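There is one chain below, alone, in structure tokens, taken in the form predicted on its own.
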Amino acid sequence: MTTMFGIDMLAVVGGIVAITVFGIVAGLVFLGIDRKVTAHMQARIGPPIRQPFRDFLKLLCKDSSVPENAIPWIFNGAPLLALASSIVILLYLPIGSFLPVFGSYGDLILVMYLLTIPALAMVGGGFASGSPYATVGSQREMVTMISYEFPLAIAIIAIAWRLSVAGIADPFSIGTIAANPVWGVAGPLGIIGFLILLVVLTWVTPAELSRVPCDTPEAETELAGGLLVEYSGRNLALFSLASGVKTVAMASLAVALFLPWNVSSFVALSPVVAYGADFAFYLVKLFAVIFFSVSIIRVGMARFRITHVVSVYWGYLAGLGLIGLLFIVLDTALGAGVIA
């Protein structure tokens, strides 16, 4: 019994280390790809894909300055909390055909809570810096969080409710959702509803990541960097790293909810080859999600005013999500009527 417990603990620790390394490396790589792709879409050459690694290493070599009016332990602890919480999110999500490391200990509700922690860490760090620019940026970040949480909740609840109606146990489990794609349990109207919810999630992603057009908390041209204006050196490096890891986590969540298929589900492969093929396909899906939900929107949109963020997410996207939910409910009711 003791030996088995030790093996299980060793596997968990190994999984945590592997996911941490993957999240950090993949986060920086996809930030570089996003910058490169965006540059080409704007007819620029752009920086090399390895540029985020260079920036991160350069910042690590510099000292972190702490403002005189700051609360040091919050100011210095916020970047660590943002990075750690972003990595923890990945521990609850499947990576290709690899099961989540903490899959037995949490579900979508927990992931929704964890997604707010990096943003709350930035808010705390901004308030703790004592800068008026950072204070305004932190207030904007809080308003943005309140705005996008409702459309995200609609999408998640709709998926779990449809799986529950289909008789699938534990519908909020990410493993359950990945094993039972929603497209397979929905009829024509339901598929339309889920496509609408996919569009909603696509627009929630830049708000979750504070990317254009929802980068109002930083807004360099208005707030000189907003809630990060006083950060430098290692602290700023950790925040940039947390942004990359959270990008991978948010894209992985979208893949788990709407694109959970693996190559090995359709083609007979040996176990080792199957894991490799599924992981490569997972990376392709990550790129597709980041491209459509971050890169294209960033190129095609200007920054929203903070009032526009509220109206877009609480008005248009929340309404669109409710319409998608209505299609799913109608599809379920009509399907039940046909069966009866």
Contents of the next structure:
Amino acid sequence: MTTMFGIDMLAVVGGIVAITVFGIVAGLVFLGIDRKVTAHMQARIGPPIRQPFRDFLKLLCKDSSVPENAIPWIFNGAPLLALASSIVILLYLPIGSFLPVFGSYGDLILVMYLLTIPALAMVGGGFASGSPYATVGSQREMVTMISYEFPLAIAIIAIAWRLSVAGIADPFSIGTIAANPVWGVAGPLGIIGFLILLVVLTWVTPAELSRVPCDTPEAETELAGGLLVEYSGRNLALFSLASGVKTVAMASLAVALFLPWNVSSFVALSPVVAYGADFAFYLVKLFAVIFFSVSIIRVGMARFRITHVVSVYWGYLAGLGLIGLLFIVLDTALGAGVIA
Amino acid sequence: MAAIMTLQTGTGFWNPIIWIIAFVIAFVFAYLIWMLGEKDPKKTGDLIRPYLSGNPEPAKEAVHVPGGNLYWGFTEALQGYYTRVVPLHSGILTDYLLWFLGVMAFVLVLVGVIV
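What would the structure be for the form predicted in complex with the partner chain, rather than the form predicted on its own?
Zooming out: every chain and molecule, the one shown earlier first.
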């Protein structure tokens, strides 16, 4: 009786509960680690790693105000939409050697579009706030979204195209990409191309997560929090959870695309130990991605102006992505004997 | 059944029913967490006025971002492109048809239909 549309609903609900708990806990832990690491790089002690959990619990105890100009149902619904849509992204991504819960029901293109929903929820919430600061912040978030989509699409299309040329079926499937690391199918020129695309994805990550230098939509010193300026209490708590879950989702996507190896592929282990070792290794890879694409960048840079965001992502990073793609095409042509 | 409902595009695929089920369940979880928090105490006065760093709130018309300015950062950064493209929009129908035919001919040559 637990089957609906031919799907075992108990397994689905169990998978979603497990992923939800993992996404929220890991998201808050990694936010804490990011703050601690960043503080040390700036010669500060920084808050304890559990600080994001304390902040979340504190926000739940605070009043949640709805401004008089706001559209209440959109204002209150936006944080719910942001968190729910962030959790759903994780269901399409592999966690260690655990295959994606819904890997056979959605591909990489779907993940790319699902990544925009939490940002759209923030835009909707900002516009519904009835605050001039939030309106400007929402407008900036929309421009930022348009900016990073192009280089992200180049990276994704390049990977899927290379796998397709290598004769691998379902090249857009995340399970396929994770099982066939791109480094194994490319020659020397292709590897240079993928390294360039890895750099591009590293720079897309802070924009996806609205972190420095792409925190122009929030810009505390300029817009007083921008699209989140009117949010407080449980609504702000949910946005902070969504931010943590989306950080894990974005890092998991980078791991699946460029660093999909597992410990159990190299060392013979019993199944249970293998799952544990692969999961631990996956967490190490998540930390590496977050460290290089979020922590280091935000320590070393100031905030971009919104026009800089567009010119950097549509100009330099899209150009860099196309150069990477060109290397991959040349590598493929050389491998196929099209170019002698 | 679920496999039948998966939309195939030849290279890509997705199943909207599965996505909706997953979204609804995740939304319920998010709602349960949200319900754990303090409720809106129905405040009045300054507590629910928009935060503007202590400044009085300007008239709505003065701070409204109109649709034409929604993508301001984008159009400003790509000004070199827009200053050339915007004047081409003359509003004359025959001009648009000419552009349409010209671009169509270019695309057909590009993809090799016309050689």
